[in-house]
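Given next, in structure tokens, is a single chain: the form predicted alone.
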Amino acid sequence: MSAPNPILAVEHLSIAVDTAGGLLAVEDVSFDIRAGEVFGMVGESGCGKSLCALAIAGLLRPPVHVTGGAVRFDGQDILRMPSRQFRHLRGGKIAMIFQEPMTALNPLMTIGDQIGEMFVLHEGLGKAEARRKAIGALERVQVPSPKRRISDYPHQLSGGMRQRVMIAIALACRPSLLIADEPTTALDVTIQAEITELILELCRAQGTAVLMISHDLGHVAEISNRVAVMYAGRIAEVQTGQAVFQSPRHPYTSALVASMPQPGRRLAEGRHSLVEIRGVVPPLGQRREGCQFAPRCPRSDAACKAAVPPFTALQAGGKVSCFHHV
């Protein structure tokens, strides 16, 4: 059961790419995020999870645009909010961390000026006070020698340090919601867990809700209160992080779990075996009627190919879109 007043409620969101045919990239997506919750969104590349994040942050640009639905933040539909009002909201109450910090940071501004800008724009501080708070923000994300580093430019920092700066910028004004779109993808594997834990630790301390987007189901399930699994522009299943990994209900989620290396699953010669998900995700221009996973699904029948399965409510607030869920 959803909380009475979620901090974010996405309702029947659809997003199209303007082409000759007007292709729907995201269709009828609904979920909510509660205050202080870590909500995971997982799926293969091209499933629409990043488009959902950009729509929530108000960062979609032509030829991509919202064609239907609502995105309610603290009760207000931000899709219909005046642009000036929403610009104040973004960065202040809603923040985002991107995959690649080198392209997200301004190469012509010092990191101190980029962090300080958040305090100037959203808290009305003067430059001297904003600089002081920027140093404190760098200290919180554990950047060494923050008083010296504040005068550096992005190219003078390592990838991990640049991502720490992005975290400092995103959390500077203590937002109510942080959108983290695969925030460790561009980083060396040895520091990915360190950066993720830093994000979660700071958000817990501030009471910030997190939308954590990833293609790694195991990682997201471990750190999230609830997880939405997306496939070809739609949500297939929403469950608690533990349940979605240990008791998946949608065939696609089950296939994802089965395809992951697990202790005890071995071939005769002692190697770990991986279970293949046969077929491919349908390209955007080749999506068909009915359940998009039906051509790859061992449980599918004529009904699956004719109509999109409605959502069935599961325990603990979960739901699954499948005629033959287990």
The other form holds:
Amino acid sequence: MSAPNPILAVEHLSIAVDTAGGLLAVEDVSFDIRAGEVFGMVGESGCGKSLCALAIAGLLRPPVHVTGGAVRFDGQDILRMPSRQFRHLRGGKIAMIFQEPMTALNPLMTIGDQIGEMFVLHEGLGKAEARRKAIGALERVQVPSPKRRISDYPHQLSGGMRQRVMIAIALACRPSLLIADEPTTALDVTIQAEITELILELCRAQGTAVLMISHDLGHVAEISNRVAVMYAGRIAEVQTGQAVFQSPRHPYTSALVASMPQPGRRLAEGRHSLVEIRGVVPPLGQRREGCQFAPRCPRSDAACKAAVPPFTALQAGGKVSCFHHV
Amino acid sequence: MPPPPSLRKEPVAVSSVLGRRLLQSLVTLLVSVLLVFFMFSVIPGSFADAIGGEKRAVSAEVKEKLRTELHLDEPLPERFVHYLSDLSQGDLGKSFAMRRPVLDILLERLVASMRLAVAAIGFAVVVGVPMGFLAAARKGTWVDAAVMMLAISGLSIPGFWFGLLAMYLFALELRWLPTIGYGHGDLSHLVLPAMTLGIAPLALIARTTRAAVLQVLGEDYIRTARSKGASERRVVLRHMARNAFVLILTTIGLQFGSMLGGSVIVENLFSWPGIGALLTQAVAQRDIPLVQGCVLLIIVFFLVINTLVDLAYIAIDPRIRYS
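Switching conditions: you have the form predicted alone, so give me the form predicted in complex with its partner chain.
What follows is the entire complex, opening with the chain shown before.
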């Protein structure tokens, strides 16, 4: 199902946390992202989506590390690449935005220096030239009066402004892939859409593919070409943004869609509570054999508890990991 | 379009910080002068009693004459008011024993004490910071364990005991360094006292550094720096070091500030002609003006260093500059 020229191919990626037993946090995750595509990744907290993002950017730190699989960027296996070479890609070709704009910027450096550092590192520019280009980068993310703001420190900016600065840093060197790990979760609702729109617009303009990570299925389904739904360390299904929302194939995804609040529905159906998925996500360390969703799944049977369902390719494109998919 | 003025914070003026500091310092000084003054009026024995010591009996008549001469017969509150009014004119009084202005004596002794304090804090920082850094970089390994063991030992071994051991090893056995004394101000005489005075601060600084480095390395902005493609070296030097230093600076300042007061034992042990040795001598002789002077100097030193640390923070940390 690999379309032409995937910019990123993740193959059977597994990530473990080094503890006494060595816990697998992410298992057998495979997907690819095409050049210029917006690829969404959804899941509850702890499902491993952020770990996947950090692994792709080579930013996992002990005690967390990749235990298997490969990540190919533009055909090169980046996990087995010499660190110096990988460093060149990181920031230059693969950029990342994080969830917390309040803490992601160095409090003792001006934002001009922090943006400019990208040009120093990847384009070998001098300080003055880097600063000049940093003003341009700040202008692109629509920060008002960039010439003055360039000398500000992070604590002088609001959360939304800081996230704009993060975007300016990430997109400074026109990367081929932007990993956005819940870039709007920590922001006020009123500016969330603004920031998302800014990211998408800039990436579209310069042909940057986006891996958009979120816990909000509706949000991701709306903006992504394709979406991967993760549950307890594995991919449940991959479909186009529209299909994943309108015709989810994995019972987990359909339960997620069913549980989304819709204005007026509760009253119309005479219910007193929102629809929920019964049970809880198995915590890391208490995962079981077979499909992790089986205990909460209305369709599960003995087979689900015995083995992990292999992926079934869907006719309309995409894949689903379920013996009894919808 | 310029942002509304209320959103842009203006830098804090250094002078206002200094002014506030000065005011606080004055109160601290006043309280401590009061404390020392009345403490010495409560403890038994006066200069007139102490002058003879145990061997020589001084006649009651001589004692009485001395008491009058030194105004020791005046009521305490009156003496205190005199002292304060002299002090406000920069007059620290005359030493009972040496019959010379206290200020002159202090200034003579200050050089020796400052040399010792600067050498000791220098030793503590130059050795302690890299040690803590190394422990953090090798966290969880035997290097980390060894450094932290040394740090705990440094904190718990009494200074005079460490000094005696060092004296025995380097001066008596190896004969590399002189045992005691100031020499003629040469460096070889400075080494052992400085090490002895610096060992506890060194241990504390090493521990603080380790904790600071580990804390900063766990911050989100370090991950951001790595995500930019910065080398580990650059991450450490440009992003970690300054942030960690902000956390260590207070410890260094406090340790340096309390060094004059902490030098009492070391100066006596090594016969170092500084403020600490002078203070012990003055206390033994109940030489109240001299004791007052020493204590004042020790406090002023502490306050000055703390003010310098505050100013350093303003220079380093923009969050303070604009808050």
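Since we're looking at a predicted model, the values are computed, not measured. Numbering follows the first chain given and starts at 1. Here the rigid core means the biggest group of C-alpha atoms that line up within 1.5 Å when the two forms are laid on top of each other.
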query: After fitting the core, residue 312 CA displacement of 2 Å or more between the two forms; finding: no
